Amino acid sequence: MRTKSMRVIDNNLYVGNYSLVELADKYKTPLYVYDEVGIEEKIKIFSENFKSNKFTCEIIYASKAFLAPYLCKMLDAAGFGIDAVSCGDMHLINKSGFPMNRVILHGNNKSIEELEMAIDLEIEYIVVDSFAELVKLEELAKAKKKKVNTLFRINPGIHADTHAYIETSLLSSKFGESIHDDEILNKVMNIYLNSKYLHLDGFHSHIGSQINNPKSFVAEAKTMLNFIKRFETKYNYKMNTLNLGGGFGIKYTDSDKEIDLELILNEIVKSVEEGIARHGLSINKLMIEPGRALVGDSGFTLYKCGALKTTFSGKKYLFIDGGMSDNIRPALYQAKYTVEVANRIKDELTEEEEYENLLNFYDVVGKCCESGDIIALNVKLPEVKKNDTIVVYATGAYTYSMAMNYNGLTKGAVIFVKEDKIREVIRRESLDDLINTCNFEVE
């Protein structure tokens, strides 16, 4: 799981020109840290692999995987777009130079000032999520007298063979509106058919995170189409736009299924090739929204070992000085990590001591008030010392984006190393960050 540009050193574990240790020691721990070259890679990957001579291909980057203004300023050089789903996602895409006719707004409950941010902004696109959102929207660009342009997410219905609380498009799903509720379909366009401001360009389906299989991009892509012919023909209205959303998935640990994302994203552009050909639409333009895949094995969290213990039952805990508060997935939906040891990466068990001393296999666990707050469970790894530096891989998305202050905790920096480079483009919280937005006059 190690990143594009790590190599071990002397026992030690680098990435770019600086050990693990160094990096830990200087910007303190936990400590957020991305392999600028991964990301690099990433992008190349997606450019090169998701195009056509057909239609336009779009890349919108999910920024809820994680966001940062230095992040930004990459993607604008790839000419990405970036999706957002707050005021303060729109406001820090903005801020930070990025052109906001490149950025989406999503959401299933946007707020009054969401929608209005959004018009007044101009960005490319607002995701309209459900009927009731389209009724408030077409009233805030009436009292605007501005248009806007639109995708409609529709819920296709597609099993995707992921966790649960990832999964996005059953029928039971928050999101978007059902393939099949004709009811609700005839009132979303009675509305686009009467309205001066809102324009439907296209629609919007993602059917989980996660997915390292084709076949479900693929079926979901048949599936859109086939709903887009139907519709077309039903309301004699052309569509311009296809978004397929995101939810391709990297690898966490070694017994996770290796992915191609190239063969992936040709296949999801050939079936689309195909389906547009076989039903005559007149799509000129399809778009993806990768998030994990661009950042999430890029990136990796650097802790300090606190303490051992040993239970009386046996069990061996190995407690690192953060968590729940800076990683929520494995307490959220049981995720699996890769877990090593940065300063003695080459101290390997003999096969008699992993026979004999099963007390080697180590619960990495934090320091929250939760029995919860777990990071990875029954990890092989040499003996551990208070003090060693502790790498997690394939932290870069949902992390520190997921972080919090849970037991009045501070979250970590997060810094850029590409080569002999540092960018700490976010930094570590100061108590004083924790009492900022608080009140502390008393009556």
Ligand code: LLP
Second form
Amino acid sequence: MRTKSMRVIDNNLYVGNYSLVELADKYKTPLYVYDEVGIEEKIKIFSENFKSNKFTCEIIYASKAFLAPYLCKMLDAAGFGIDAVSCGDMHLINKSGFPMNRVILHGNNKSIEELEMAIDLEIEYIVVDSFAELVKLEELAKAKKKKVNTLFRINPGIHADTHAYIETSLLSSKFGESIHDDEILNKVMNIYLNSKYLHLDGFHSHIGSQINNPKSFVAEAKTMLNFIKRFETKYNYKMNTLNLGGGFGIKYTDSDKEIDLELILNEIVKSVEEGIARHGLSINKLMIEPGRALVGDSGFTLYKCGALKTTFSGKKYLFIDGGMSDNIRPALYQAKYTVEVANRIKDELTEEEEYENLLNFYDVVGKCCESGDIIALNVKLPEVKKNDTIVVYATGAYTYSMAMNYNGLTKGAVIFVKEDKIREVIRRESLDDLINTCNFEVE
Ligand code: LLP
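To test you: the structure above is the form predicted on its own. What is the structure of the form predicted in complex with this ligand?
Below is the entire complex, every chain and molecule, led by the chain shown above.
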């Protein structure tokens, strides 16, 4: 699970030219580190494999996975777009100088402020989630007398094999309008066909996250293309764009299946090309929205071991100086992670010691006042000592972006490392950052 430019020197892990211990000491822990070379490689894989000579292919990074101005710059240089979900996202993306005509807005309950900001910033698409939202958007566009380019989100009802909390396309999911709901889609089309301001450029679908099987995406593509054919015939309306969302998985542990991202991307493009030819469609643009797969496995978190404890029952705990506040995924989804001791990479116990220790199986847990504050259970490690640097791999997606200040913990810094360059893209939160929103004058 080590990242692209990691290597071992004298029992210590390095990323680029820096030892992880050195980085942890300098920037304090918990520290989120991105191996920039890893992200560059993923950008390359997506660019080289998601392309067609039949239509334009757009890769829209799902910024909910992780967002920072420096990443926006990297994505801009790569020609990618960005998917935002709130005023906060759009504000950051805009401030980073990213071209807003390559930004799209998602959300199942967009506020008036969010819709207005999206209209004012003239983003590429607002992805309309429901009939109710379409009504709201029509009113806003009319009031502003501004043309708005949209995609409409369809729930294709495809079962993807992943955790229930991140599956989005069951018939009971809260996102989009069902592919089977002719009545509501009729009402949707009625608005579009009579609107002076709203343009329907195509459909959007997204079937979930951390999906490893190319078949799920191919099924999604086929289902959407069949639907578009049926829809175009019924309404005599030509669709320009199809957005198939994100959801490409990454490897978190050795027992996870290998993921052939290139194959998945090639299969998607191929099935869309075939579908378009079969149905005689005029789709000119195919979009995807990867989040996790672009950044997840190039990021890792560093902690210091604050203390070790063996309970009366014999359980060994390794206490790290972070936990669910910087990585909620194990608590929320029973997510599994790979852990190593960055300064003891080659330490091995003698057979005798192993026997005496019954192997060193640690529960790696955080410092929050919750028993569920777990990073990884039953991890086999060499004998860990206080102040050792602990590395948790594949934490580049949905960790910093889901971090919180529970127990008054401040969020750690985020750094990007490439060879001898370290970029501190987000600084560590200060105690004052924590209390900035408090009003101390209230009597
Ligand atoms: N597009 C839409 C409309 C989405 O809702 C999502 C993720 C993506 C794209 C990107 O999916 P990705 O390529 O990253 O799988 N917090 C959860 C994941 C939630 C995903 C939400 N939507 C986790 O930590 O596993």
